[in-house]
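This document starts with one chain, in the form predicted on its own, laid out as C-alpha cells.
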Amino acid sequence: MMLVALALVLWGLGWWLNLRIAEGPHAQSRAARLAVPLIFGAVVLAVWELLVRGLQVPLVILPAPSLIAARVAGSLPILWADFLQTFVKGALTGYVIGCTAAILTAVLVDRSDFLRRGVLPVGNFVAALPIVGTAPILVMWFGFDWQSKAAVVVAMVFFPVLVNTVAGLRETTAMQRDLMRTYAASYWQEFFKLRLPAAMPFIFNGLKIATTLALVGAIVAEFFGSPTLGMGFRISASVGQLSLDMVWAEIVVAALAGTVFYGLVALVEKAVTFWHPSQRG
C-alpha cells in the first residue's frame, strides 16, 4: 500500500505544480505551455507504474509502463516492420489517394449544382457506414495485402475532406465574387486568387481529421485479413496469446505515428495559412 500512497502524493504534487504554472504570471509563455503537458504526462506514467505495482495488477489486465517500454525496446524490428506495413503502405498511401481525389472532386462539385445536390447527401450516407461493415467487403475485393487497407482508408478519408473542401470553396461572399467578375477575372483566376486561399483553413481541417481516420482505418482493416505483418494483425494475434505488453507496444507506436502525422499536417497548415486569424497568435 506504500506504493499506492506514494502514487496519490505524486498525483497531488503534480496537480499543484501544474496549477502554479498554468495560473502564474508566465502562463502564456512558450516554456509554460510546453511544461504543463509534459509534467502531466510524466505524472500520469509514474502514477500508472506505482498503482500497477502497488496493487499487483496482472499483466493480462494492465502492464506497467516500464514493461511496455522494455517490450518496445526488445521488439524494434517487429514494430518497425508493422509500422511500414500499416502506416506507410496502407494508411499513408490511402490518405494521399483519398485526399487528392476528394479535393479534385470538390472542384467539380463546386462547379455543378447537380453534383452538389447529388454527391454530398450520398457522401454523408457513405461516411456514416460503420467501418466494421465495409472493411471486410473491401478486403475481399482488393485482397489481403496493403492494397485493401489503402482502399479502406480512401473510403474513410474521402468524404470528410470532400465536405470540408466544398464548404471552404463557398466561404467567399457574393460581394467578393462580384468584385472579381468586375475585374474581368476568369473562373480559374477567381478560383486560384480568391476561393482556394479562402478555402485553405477548411481543407486543412479536413486533412487533419483524415490523419486520424487513416491510421484507424488501416489498423481496423487488418483485423479482417492481413499477411503476417501490420499493427492490426499484431494486436489481434497478441490479444489471442494474452501478450498484452505487445498490444500496448503497438498502441504506443500507433499513437506516436498518429501524433507526428497530425503535427506535420498542422505545420504545413501554419505555413500555408499564416495570414488566417487562427494562425496569428
Contents of the next structure:
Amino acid sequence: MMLVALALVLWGLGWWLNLRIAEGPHAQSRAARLAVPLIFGAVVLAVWELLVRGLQVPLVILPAPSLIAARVAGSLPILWADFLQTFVKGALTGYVIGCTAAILTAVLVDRSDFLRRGVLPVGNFVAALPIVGTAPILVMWFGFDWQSKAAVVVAMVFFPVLVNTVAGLRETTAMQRDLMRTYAASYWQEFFKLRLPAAMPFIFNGLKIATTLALVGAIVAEFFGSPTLGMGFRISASVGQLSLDMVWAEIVVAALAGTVFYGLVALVEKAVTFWHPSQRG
Amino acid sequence: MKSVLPVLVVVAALIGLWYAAAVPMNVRGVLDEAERAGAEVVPASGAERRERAVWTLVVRNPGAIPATWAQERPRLPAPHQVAAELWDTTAGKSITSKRSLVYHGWVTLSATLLGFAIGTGLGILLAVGIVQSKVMDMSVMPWAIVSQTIPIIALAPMIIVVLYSVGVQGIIPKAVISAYLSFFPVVVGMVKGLRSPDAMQLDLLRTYNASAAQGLWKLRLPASMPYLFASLKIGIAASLVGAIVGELPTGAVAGLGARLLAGSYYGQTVQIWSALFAAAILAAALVGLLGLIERLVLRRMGVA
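Next up, can you give the form predicted in complex with its partner chain of this protein, since the form predicted on its own came first?
In what comes next, the whole complex appears, and the chain from above leads the way.
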C-alpha cells in the first residue's frame, strides 16, 4: 500500500511542478517547453513502476518499466536482428521503392489533365482503404521472407504519396507559370525550378504519413507468416508464450524506430523547404 | 461532375490491368491442371515448363488464356470471380450463416463502431482539456504528437491477450484496439480545430465577459467542426483497420480479419480477395457516410 500511496504523492508532485513551470514567467522558454513533457513522461513511468509493484500486478498483464528495460538491455542481439529484418529490409526497402514509384507516377499523371482528374479521386479513395489486408495475398506471392513485407509496404505507401504529390504539383499559380513562360522555360526547366520545389511541402507531407504506414505494414505482414525473426513475428510469438516483457521490448524498439524515422524525414523536409512559411515561424 | 469520365477511364484501366496480370500469374497452374487432364500442352513436362518464363508459356499456349480467369484456386483471381464470390456470400447466403460476408462484416463493423465511439469521445474530451489547461497542453500534447509516429498496431496482439487473461473477450478487445487507433488522430485534429478561432473572435467574447465554458460552447466547439470531421474520417478508417488486425492474432472465427486469415491458411484466394473488397466497401461506406453527415452539419451551421 505504501508504494501506491507513494505513486499518488509523486503524481501530485509532478503535476504541481508542471503547473508551476507552465504558469510561471518562463513558460515560453525553450527549456520549459522541453522540461514539462519530460517531467510528465518520467512521472508516468515512475507511477507505472510503483503501481505495478504496489498492487502486485502479474507479469502477464503489465510488466514494470524496469523489467522491460532489463529485457531490452538483456536481449539486444535478438532485438537488433529483428530490427534489421523488419525495419531495414522490410519497411525501408518498401518505403524507398513505394515512394519513388509514387512520385514518378505522379509526374507522369501530372502531364495530362484528364488523367489527373481521374487519378486524384481514385487515389484518395484507395488511400482510405484498409490496404494492410493485402498482406496475406502478398505473403502468398512473395514468400515468407522480407520481400513480401516490402511489397506490403509498397502497396501501403504508394497511394498517400501519389495523391499528395499530384496535389502538390498543382500548387503553382498561373502568374508564376506565366513568368516561367516569358523566360522561355522548357517543360523540364519549369518543372525543376518552379513546380517541383513548390510541391515539396505536399510531397513531404505524404512522405511523413508514409513513415508510420511503412512500419505498420512491415509488422502486420509478419503476422501472416515470416521466418523466425522480425518484430511482428517476435511480438506474436512472445504473446503466445506470455512473455510480455519481450513484447514490450519490441514495442519500445518499434516506437523508437518510428519516431526516429519520422524525425529524419522531418529534418530533411526542414532542409529542403526552408523557404516555406511553416518552417520559418 | 466533370471528373466522372476520367474516373471511369482510370477504373476501367485498372480492371483491364488486373485481367492482364491474371494471365501470367495463373498460367503455370492452368497448364499443370491441363496436363493432368490429358490436354495438349507446350512444353509437355512440368520440369521443362518451370525453366521457361511465364510470357513464353502464355505465347506458346494461347488456348490456356481463358482458363486463367476461371481457376478454382488461382494465384490472382479475376475481377469477375471476386465479384461473383462477393455476390454469392452476401446476397446468396442467409445473413446468419457462418459463410455469409454480411455476418462477418457485421462482427467487424460492430467492434469498429464501438471502438470508434469510445476513441472519438475520449479524444474530444482530452482535446478540450488540452485547450483549456496550459499544463495539460505542455505535458500531454508533445506525447500525443510523438505517439502518431509509433506503429500502435504492434500493441494489438498484446491487448487481446492481456484482456483475455483478465476475463474480457469477444467484442471488447477489438473495440479497445479500434478506440486506441482512432484516439490520437481525433485529439490532434480537435486541438487544431479548437484553436482555430482567431484573436479577434476571442477578444469579442472577452468584451462580452464570456466565461471559459461559454467560449468553449459558443465559439470553439462550433469553429472546430470542419477539423473534427476531417479527423473523424481518418479515425474511422483507422478503427476499421484496428478491428481487422485485432482479429488476426487470436485466431478469431468470425469477422473480416478471420476470413483473411482462414483464406491464407487454406489457400482460398478468392475468399481472401472478397473479404478484402468487403473491407474496402465497408471503409468507403463509413467514410462516405461521415462525409454526408459533414455536409449536412456544415450546411446547417452555414459554414459550407
